[in-house]
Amino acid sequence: MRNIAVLGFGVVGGGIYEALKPCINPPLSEVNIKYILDLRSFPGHPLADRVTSDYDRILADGSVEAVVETMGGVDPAYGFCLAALKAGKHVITSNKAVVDAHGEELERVAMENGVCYLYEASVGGGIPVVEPMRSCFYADTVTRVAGILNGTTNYILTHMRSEGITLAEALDVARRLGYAERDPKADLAGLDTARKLAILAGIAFGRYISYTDIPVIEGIEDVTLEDIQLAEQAGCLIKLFAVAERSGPDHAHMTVAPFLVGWHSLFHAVHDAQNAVCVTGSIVGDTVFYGSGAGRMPTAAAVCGDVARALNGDYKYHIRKKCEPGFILPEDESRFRKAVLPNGKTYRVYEK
């Protein structure tokens, strides 16, 4: 058996157990969840006897090859990940906040200790986009990463339009269906999208980028039903969009904001909680990754894929530079065409 520990047994942590149960593909068919780190108990659960609140016990157990972190938030998750890597254990995470804040250090420590730090599930839920970007563009130069990276806001905007309801009403529906957190501020303000864009742009441009480096981060809080209806009359949908684009070898532009998306764009057809990412290479052109961008099982599936890569030794170390001052340029007002709706609201327009 191949032993792992799961830190946090909530939505994603519990999903990992569900995803592993039916798996017949090695090495996942050989994986044993030996420990679950959680302050809660889970009476009646088949793994109730694996739950512990003593992390040192996990670190000291040499049979545990990998630690899977699904806790969310920066602390204490960051400290747990760092300690596991220093103990010679692979770390797999779905936690975009830790990847954004401490990814540079954690990847370096992983390399120093001969293990890996993998985070496919931190962007796009079940969509395989992080590993393809890390592995499949060596002969190419990524010039642009753009897309819809937040399922919660896409669901809200979709249902505001289709049902003729306000943002607050659509948010209530999203909460009931489990698409929105109890506190949805990070989603609505564009911060979740910005963290994901920073991770993808960092891989694309060979630098460690934080979402705090992005000069424009706007959410959907001010999008009204009237805006959506007027946009539709003009043949457009409003989508929370993320764009990172090279401007020569040593500069890039990055923006997160609501955009008008015309019917000719493939993103016009991305509805509900789905995500879509377009990665543009200088040779291959546009490649599109589309699918379930959130949810218990899609995210758990992405985590389990990283577990398999770690246990198989099927990973590479990627050397990136720090994001030097001036690499990310201030927003150029001429970069995006803007359109004024009949009610006076101005939106950027996504042309592709």
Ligand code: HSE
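Under this definition, the rigid core comprises the largest set of C-alpha atoms superposing within 1.5 Å between the forms. Residue numbers count along the first chain shown, from 1. Residues that one form lacks are left out of the comparison. Computed from a predicted model, the values in this text were never measured in an experiment. First, how it differs from the form predicted together with L-homoserine.
Core superposition between the two forms reveals a single run of 3 or more residues with every CA shifted by 2 angstroms or more: 168-183.
Output the form predicted together with L-homoserine next; the form predicted on its own has already been displayed.
The text that comes after this line covers the one chain and nothing more.
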């Protein structure tokens, strides 16, 4: 029996139980969710008797090897993760806000305590991208990370176009499907995308980068049905894009914004809550990671993959340096070609 605790039994936390139940692969087949930390109760749920609001009890229980944090938001999740690492427990999370704000400290504390802090599910939902970037590109220099990193906005843009519905109507469905953040402003304003870009760019460029370092973060709030229809008449889709690009050894550009994407781009085919990330290595060239970017079970499965790695001791420490001031350059207006729609609105154009 390998005991774990799940902090937050919401969309993803509840999915972890469902993902583990049929799993026959050790060590996941031996995992026991001994505690669920949540302020709510779940009458009738098979694990109802495991629910507690007493985190100290979990910390004090030496049989708990790993804590899975799926609460969302920085506080109190950050403090819980830090305390678990200091207590010698692995921490696995899907919480990009905490990884973005405190990943540097949490990775260092994990190393000092001989445990791991893993966050595959924080970017791209069920798509394996964090760990491949950390390990498989080791011999290469990543020059560029670009893609669609938010399932909610991609779902909204897809369905505004295909059904002619408004942003608010499409958001309503995305929320019901479990794609959106508790406060969906984080999706709509591009902040969720920016956090994920900061995590991936940090790995790519060997630095800890925060989304607050990104000079341009625009969301989709101002994208109208008319814009989408006019873009389509020009053979383009509108997609919320994240782009991080090296500019020599000591600089990078980073942008999050809605872009026009032409039919020749592979991103033109990324619909609904799917995400796709193109990681370019100076040796390997373009590689693409594609799949379910949001949702209960894909995200829960990614979390469980990290749980297995933690319990197997199958992880390495990848401590990076701080992002030095000036590393991320201000937006260069000529970096992306721009196009003006017939209604006068201007969009950046994604060329690849």
